[in-house]
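Have a look below at one chain only, the form predicted alone, in structure tokens format.
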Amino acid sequence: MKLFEYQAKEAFSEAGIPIPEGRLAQDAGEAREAARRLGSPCVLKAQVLRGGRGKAGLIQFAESAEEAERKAAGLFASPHGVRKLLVERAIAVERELYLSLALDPVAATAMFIACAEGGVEIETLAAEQPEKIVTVPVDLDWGLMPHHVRELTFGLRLSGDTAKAVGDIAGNLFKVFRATGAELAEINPLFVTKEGGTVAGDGKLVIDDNMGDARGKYPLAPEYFDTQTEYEAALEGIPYLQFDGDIALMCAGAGLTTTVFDLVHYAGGTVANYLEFGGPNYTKAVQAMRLCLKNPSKVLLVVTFGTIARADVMANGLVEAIKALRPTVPIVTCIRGTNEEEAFATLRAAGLDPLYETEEAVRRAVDIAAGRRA
């Protein structure tokens, strides 16, 4: 789960990482009041789960409460789905750094990634000027040691009070990383102020729902998702992504779903959604079909290959879903795997034409979506 900036900064502040003084606003009037209380100049930061907010005009500076209200109204009216603004006191910045912690899945360690140039797109910098990137691996069993911090600050060519302050922030960032079960904890930029202090200018925290008690502190809410359907899918525990094509997918297994996605495009079709009907969700046919039918698609393509997730169970679930939901779009099926003979019989009894080959099922779905087949 990606957290909003204000949530990441709350976690940072609780761990002792300095953050700018700020207030959350949910309308232009609240933004005006926040700016009045914080004083000018201030910064208005749209709380949306996307990168490049500055380039998209989602971060605005205001010199007065009146200007803050006017610019906040524009942000709330933008097409980016802004529901909240973080209004912060502007910081007098001397320089900017980059500091993050991420999981290294290959080495099974945490990895500090830092750079003396903050506020940049770190992926671009790593590709074009890798010598500027400082990396320090940290064994998750042993934890953060003093030598890790020294290696980090030395690599950034910091000294004196600034080195100590950044080292303290690195230690506290590691605490946040472990306490929240994070996959990524990032400060970009990390401000070094003209007064010599250090402040987290921005904050990003991506947490693993399967670790710790993060879900209890950050419950799922519609604001984390692009569409209401994606939110409903998350509540069901069904992996789902919304697109704008003609063919709704209901497939078992992430690998098979991705393969079917590619096959649809190779055949000239377009996909309405990604939905993984496999794993622990193979008995959720009704819920999965309900999500698919929320799309304005022209055909529903069901492709599964079940071993532990048995084909006959999925076929029975599919028929149950059809009876319960009465879909008006054609359904194309290719349900294979354990007990597939029983699955075929169940589908035929329900008036469906079970297919044996995934490629044939994809071609049929694409033809139906294109109007070449009834």
The other form holds:
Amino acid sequence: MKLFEYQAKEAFSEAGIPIPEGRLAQDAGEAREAARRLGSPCVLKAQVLRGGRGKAGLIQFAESAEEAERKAAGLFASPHGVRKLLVERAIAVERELYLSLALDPVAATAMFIACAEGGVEIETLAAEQPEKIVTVPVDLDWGLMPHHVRELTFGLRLSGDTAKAVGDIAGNLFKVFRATGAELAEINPLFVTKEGGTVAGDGKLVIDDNMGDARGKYPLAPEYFDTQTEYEAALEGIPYLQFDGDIALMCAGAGLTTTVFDLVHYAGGTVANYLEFGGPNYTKAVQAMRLCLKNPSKVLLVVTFGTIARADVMANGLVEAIKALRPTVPIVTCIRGTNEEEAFATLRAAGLDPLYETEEAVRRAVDIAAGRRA
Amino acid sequence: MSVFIDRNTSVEVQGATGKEGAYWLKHMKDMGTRVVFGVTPGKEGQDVDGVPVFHSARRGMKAHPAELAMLFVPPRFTKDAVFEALDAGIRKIVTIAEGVPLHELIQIRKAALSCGAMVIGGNTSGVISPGKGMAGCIPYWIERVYRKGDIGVMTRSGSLTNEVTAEVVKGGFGISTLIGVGGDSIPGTRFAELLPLYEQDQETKALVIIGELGGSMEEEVAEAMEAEIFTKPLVAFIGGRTAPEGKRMGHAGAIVSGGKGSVAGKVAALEKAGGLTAAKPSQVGGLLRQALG
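Form predicted alone done; form predicted together with the partner chain now:
The complete assembly is shown below, putting the previous chain first.
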């Protein structure tokens, strides 16, 4: 789960990484008050999870509390779903660095990635100037050692107090990374100030959904999701993505659902939602269908090829969901796998016309959505 | 010979007395797999379908040496169970659990690399050489999916494997060995690391890989083909061609980020290396016939 900037910075600060003095504001009045207390000039940073906030105008400078209030009102009214602003005292920046920790799935280590030029996206830098990037692998069982830090700071051509400060930040970033089981901990830009200090200008922290301890601190909330239905699906533990097309996918298995998603597009159709109720969720047909029906669609397409997630159990679940929710959209099914004969019988008894081939089922759903058949 | 598991491979099952473990242990045996002992702490002296159970892998190994450990263990105990098998001297491990913390997956892979072991999974249904041996939870009895033959299969997905493998069988072929490396972003063993096994295996004439968006495993296969580490015909189906960037499509590993991991890039790399790629599962059988001349 990707955290908001203010949460990442809180975690960084608790680990001893310097962050700019700042306050959280939930409306324009609070932004004005925050700016007054912090003093001008200040920066207003919209707390949204998308990248590229600068280009999207979601980061604004204000020279006074009045200007902060006016600009905050604009940000809250923007179409980006801004619920919170981080108001920070502006910093006199001498230079910007890039520093992050990620996992290397091939070498099976953690990996520091650093660059003497921060502020730009690391992907851009990696593509255009790979020679400027310093990488230092760190074995998770060995932990961070002084030579790793030296490798990093010499690689960045830092010296003196700045080298020491950046080294300390790297050590503390490693602590946060390990404590949250993070996929990514990033400081971009890492400011070196005109006074010679070092401050995390931004913070990105993607924590592991499977780390119970870290997750407990950040309970699921609607603000992490683009839509209410995505939030409700997450509460059920059902993978769900919202789109704006015609065909609601209620499929089982991540790989198969993704393939059905492709096949719908190849056949000229559009997807209303991606929903996957395989694995441990295969008995959750009622919840799955309820989520699909929250979204306007022209047809519900059910494709499964389950083994542990047995076909007969899925067919029973689907029929039960139809009885409970009485959907008005037509349903196309292609439920196969363990005990598929029983599944077919169950579906036929419920008045459905079960199909056996995924691509045929996709064609039928696309035809129904296009009004070519009922 | 087969790849990874055949009828002589001795297997121990950790988590043998659990609901899943006991159910699949029996199926593994019924298919002909040589299951020599089970492990459940506190249950030594019991048996599961005639297979003796021990407190630990080391205690079991003293009585019944095993080459392969099959783990039916929940995600929070998986790291310990893998290390227990390694400590007992086992160098082939299959783990099915989904949801093992990322840092632990890194540590598991690192440990395996360090001692020359191979950990298959997590988040997989396992490994099967039809008619010979199975380590996992694969319904070998579905004949139209798991018929014995001479096509190797490597996959990142369970449900999609059934879909694609059914097309292999429909095309008149069968499976030599199928290995599910799993849907996680940090699999214990990567596609390219299995290629030398399929290259050597005389019972494998061609290889099907079932990949998806995200990561770099398919690109690594293309590199191994370019380097002639793998020279047999290869057909790939890769899901997620129309997936939008930045969205995680079900599996933890299935996400395109920073422009990397796109299906278009994977398809281009594999085709350049001489592989054939199917846009739809139904094309796999025909491409195999084409590849095998």
